[in-house]
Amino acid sequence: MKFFPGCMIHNRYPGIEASLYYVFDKLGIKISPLEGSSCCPAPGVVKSISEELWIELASRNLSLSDEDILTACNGCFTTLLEASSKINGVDVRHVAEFLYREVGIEEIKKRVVKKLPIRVAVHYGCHFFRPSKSKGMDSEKPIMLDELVEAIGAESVSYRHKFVCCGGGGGVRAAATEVANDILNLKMDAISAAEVDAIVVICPLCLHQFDVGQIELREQRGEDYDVPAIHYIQLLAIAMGMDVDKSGLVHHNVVTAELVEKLIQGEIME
């Protein structure tokens, strides 16, 4: 299986990639980099300009592998999956649905060496399960990520606007930052009210929106949000024995000493 990192992971959150390789090594599943890959390209930007170019660039990435392709980004998942369906290419998998469907909740529980008893607000992100038909999802309100976080000892806390966009995708953050932060404000009000330790995402662009957007809301609007966001694969790696420092969490823009301490301590399994 080849891992397609996309742009955001390499450029902003390399801890996601390090965590992914750690987890798959522990699971005994061989993965290797998709050498020579480029931007997927982003579905909400390039596709709106030229669908033909979007498919052509995505198809080039797919042509680099004769194995299944794994991604940890919702946008990359959408682009490569749709391109693959048009050219009858390789299978494209998102790490969250792969872990859930192919590895399974019970197997993940067995591989956990340290439970992480924290309260989290999960955020799926729009491109992970929409459109549900092409993504093979049973519902517009999935429970997959909730079950994945509970498999490592965390509590998935229900909150208002759970399935609302974070505001970061589709070029909104780049082209209309105020609109992006209006949407984020709505999400963060609900998440803060839920009194959680962290926001768990499965997309680096969503992570960036929560991670950078909170700082902007603090500085520009006087909001006091301080809820770290972390990719699920980073959390899983920690639960499977990876040092918190090596997961990359400590290099995020929003990180609290309380969360780091809870993740370091955890609950060691017998």
Second form
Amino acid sequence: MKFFPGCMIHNRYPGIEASLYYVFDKLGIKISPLEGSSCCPAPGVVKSISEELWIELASRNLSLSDEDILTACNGCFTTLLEASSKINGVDVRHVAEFLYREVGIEEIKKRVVKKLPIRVAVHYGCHFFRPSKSKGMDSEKPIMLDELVEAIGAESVSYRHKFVCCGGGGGVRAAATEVANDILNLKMDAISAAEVDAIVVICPLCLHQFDVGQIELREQRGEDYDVPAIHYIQLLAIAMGMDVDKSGLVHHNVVTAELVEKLIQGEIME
Amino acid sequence: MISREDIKALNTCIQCGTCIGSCYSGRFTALNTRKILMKFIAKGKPIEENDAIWFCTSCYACTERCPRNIPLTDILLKARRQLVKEKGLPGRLDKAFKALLKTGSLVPAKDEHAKLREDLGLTLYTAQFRDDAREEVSKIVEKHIGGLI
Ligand code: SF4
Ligand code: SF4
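Form predicted together with its partner chain structure, per the form predicted on its own context:
Entire complex below, previous chain first.
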């Protein structure tokens, strides 16, 4: 398979990519980066300007690979999957549904060398499961990520507004940051009430919205939530034996000593 | 562009309010997708420069839940395109699209990001870092929206 990084992973959260290679190496699945690829391009924002531009850039990215493409971003997943169905291109997978459907929960459990007994709020992100027809997923309440999180010994805590958007999509973060942060504010109130160690996402854009948005909420509105966000693949890599340092977590904007300590400690398996 | 089919679909709306009730953006803003689409599109009025049209996160919740299967989100994106055609690129998206034209990325890497990749043992391999690929991407962007940027 070819790994398609997209802008946010390649340029902002490369720890996701390092973690993904670690996990796939351990699983014995060959994966290499899709060299020369560009912005996917982002579905909401680029389609708002030019659909012709959107399809041509997406087609170019797809044409760079004759193997299946793997993404770890909901936006890239949406764009490349939809464009591929239009031009009959290669298959496009998202790492979360790939792990769930192809590797399987039982196999993941077997590969865990260190359980991570933390409480987490999972956030799927709208574009992971919608539009639901092309994704083949439950449009209202998917359970994949909850099961993936529990497979590594963490507890997926149910919380209010679990399926609400992070607020960052569709160009809203870029075009109307205030609105993006209003939605985040609502989401963070609910997450904060659930008293979790971390927010687990499967999209670097959601990660960015939680990670940078919390800093903005603190600076602009005096709201201090301090709940770190982390991509599932980073947690899985740590559970499979990767050093917490190498997962990139410490380079996120919001990170707590308690979380890092809990991840370093974990619960070593016999 | 908004097609006859889109208008036909919009006219099957039974005004149940499900779309508006599903919209988290609409909870905080003046975004009322159904109203925008009805007023400006189904009734044939031109789309006005209206901030609210930029508040949709394209989460597709309204579309998925609409009992008449009206493709609200996709029609809203079309309405944005029509607006851009008439009024140009909204100022607040200017920076991102300039970056796309120049680097092949809406969110390009700066030195600090390149360094972080290095620290994590990763190479720099996207179009931003390959001259031939970057030029190819730039040409595509220029062709479609060069006049807007
Ligand atoms: S959900 Fe569909 S039918 Fe109901 S008001 Fe909205 S557009 Fe009309
Ligand atoms: S797609 Fe846009 S209009 Fe529809 S519910 Fe989501 S944010 Fe609201």
